[in-house]
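Read the single chain below, which is given as structure tokens and is the form predicted on its own.
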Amino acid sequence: MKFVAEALSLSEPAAKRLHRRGILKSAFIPHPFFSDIDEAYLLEKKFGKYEEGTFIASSHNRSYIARGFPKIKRTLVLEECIKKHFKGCDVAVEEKINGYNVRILKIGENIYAVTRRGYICPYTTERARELINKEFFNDFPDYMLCCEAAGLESPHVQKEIYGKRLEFYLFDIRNTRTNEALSVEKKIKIAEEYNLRLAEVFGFWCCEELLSNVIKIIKRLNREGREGIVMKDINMKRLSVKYTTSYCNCSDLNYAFRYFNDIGRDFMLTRAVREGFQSYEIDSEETRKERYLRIGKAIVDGILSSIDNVIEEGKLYERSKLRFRNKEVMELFIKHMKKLARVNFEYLGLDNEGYHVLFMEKQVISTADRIKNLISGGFW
């Protein structure tokens, strides 16, 4: 405990009562594949100046602290956030990727991949280790690369769109003990010096010409299916701020009724005013009907969809493949995601990509079993 309460600038007694109290949390399960941690903590809530999932870890008599992911404001209404917000200064649009943070650094010998809440993945970790250029942290040992992992062998967000294996896209070079980012044209040149994967970068605009820009990529990103921009200070002195497409949100509402009795009813009604706001400002009349019809659409089916999945296996589950290199990791994930969640998990069998994985997640309970009901003739 003595490396953490450095880490934070506390007492070890100190460092000791937020363990007590939850608030700090084993990041990982010890296992051979993590051959340089000794320890490793996260925090569990924001701790002063420290995020919550701030990661921190013992090697080899060296402590390591990762920095969790600042908080991206986001707007409603476009033109009064870009006049209030960004006047002034240069900004950069970039795609926000649909899928699960992370946050990859060496530690030791090794390139390490931790998640929003502060865990060290053992599959998002082999994965990094696979597609990560490790002399990255030989130049850069006191930074970070932000990423959103995406594909449609994903543990947490599958999408298609990004393709099938598991990819890296960088969003943000944070110092790992300040989290100060680099600019965007730094990030931009380390990125092709690297060969690492951006998050598209869609350009670079004034203040008084950015609102007719976004829009059109907004536009353009709900018809091909993608989640939405940040819109960033070129120079990362200011807050970055995010901006959803209309698919993004009709596809939440979706998820959100698939699972209705277990999704938080404030989960449902962001997503709803999010497109209220948006006809608001951009629908013509035309659009916004076609904007009733898709919010409709994504509700009903959503309900529809777990009824027939009820009907035919009386459960309803997450369930996502996935593939693994080396079987210690694969029976390693299986502990890591037992430890965080209720699954099940059914070997698919092994060939020349790997071994394959089935998990189904049981986060669903609650809404199949008032499905159960409700057919049966009971009342809600």
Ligand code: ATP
Given for the second form:
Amino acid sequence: MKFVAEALSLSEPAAKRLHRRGILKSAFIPHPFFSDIDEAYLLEKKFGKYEEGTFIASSHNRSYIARGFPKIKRTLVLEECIKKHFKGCDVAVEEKINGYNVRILKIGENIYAVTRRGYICPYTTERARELINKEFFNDFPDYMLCCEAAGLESPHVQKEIYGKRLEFYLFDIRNTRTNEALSVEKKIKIAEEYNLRLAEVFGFWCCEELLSNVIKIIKRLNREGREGIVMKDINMKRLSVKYTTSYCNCSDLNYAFRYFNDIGRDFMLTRAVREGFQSYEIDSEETRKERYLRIGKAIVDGILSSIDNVIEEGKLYERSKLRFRNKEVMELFIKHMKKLARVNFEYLGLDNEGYHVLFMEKQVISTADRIKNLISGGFW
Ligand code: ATP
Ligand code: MG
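Alright, leaving the form predicted on its own aside, put up the form predicted in complex with ligand ATP.
Let's see the whole complex now, leading with the same chain.
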């Protein structure tokens, strides 16, 4: 606990108190795969200047910290927000990738992947060790790579559009202790130099030219079934702003209504409201009519597909197929997930590519029970 206190500039009793109150939690399961790490903790809540998800580890008498990834503000009306927020500023527009947030850093001799909440994930770490060029950390030991992990083989967000295997899309390079980000230009240069895959940067525009270009990009991303954009001050001094496509809002609505009794109502409400404001800003009479249909279809089809699943299989679940190089990492990942969620696993053995394959099934119990009850005459 002493190293945590030091890393967070606290007294040791204060750090112990955080631990007792459950704000400071263990961030990993000790295992030879994590051989560099003696102890590791995460912050479950924001504490002082330290963001939720801040990760603190000790390795051979050295402490490491990875500050939590900061919240990104969302706008629902582009024009006014751009004028107000990016006045006098050059702005980079990047693709917003729909996966899960990971911070990749080197601890001791190896690479580790930390999730948004601050856990070291065995699956993501194994994949990061396969894909990320370690050289970067030799040249930039105080920095971490903030990436979106996306693909069909994802334990959290399965999206076909990013391909089958899980890949990392770099979007920020940040100092692990101060959380300061390198400029967008520097990030692009480093990505080229170390061969890291970037979340695409569509271009740089001054505040006055931003709106028309953003609207063009959003329309294209919407047609392509992509999530949206993040607008960033090129020097990374102001807060970044995100904005999503109607495709993304509707696909979220479809998901939410498939699991209508399990998903928070706020999740549904926010997506619906986003559609209203987008319509206000960019719709013609014709695109508004298309939107009516799109939203309605997303909702009704979501509920229908779950009713079908319950009738056919008696249950509802989210499934994903994951591949591992090492069986021990697979077993470690199962342990890790069982600590965090209600999941079932099925080991499928080796496939023709020689990998260990695992099916993961997250049960969605409350909605399934609700549907069973309703279709057999129960009251809402
Ligand atoms: P918040 O950041 O407000 O906590 P959230 O957790 O609900 O939001 P999202 O709505 O998905 O997440 O938006 C922010 C997330 O988008 C980031 O945390 C990051 O994981 C992801 N992201 C994807 N592409 C980018 C990008 N190009 N730049 C920044 N973040 C990106
Ligand atoms: Mg996201």
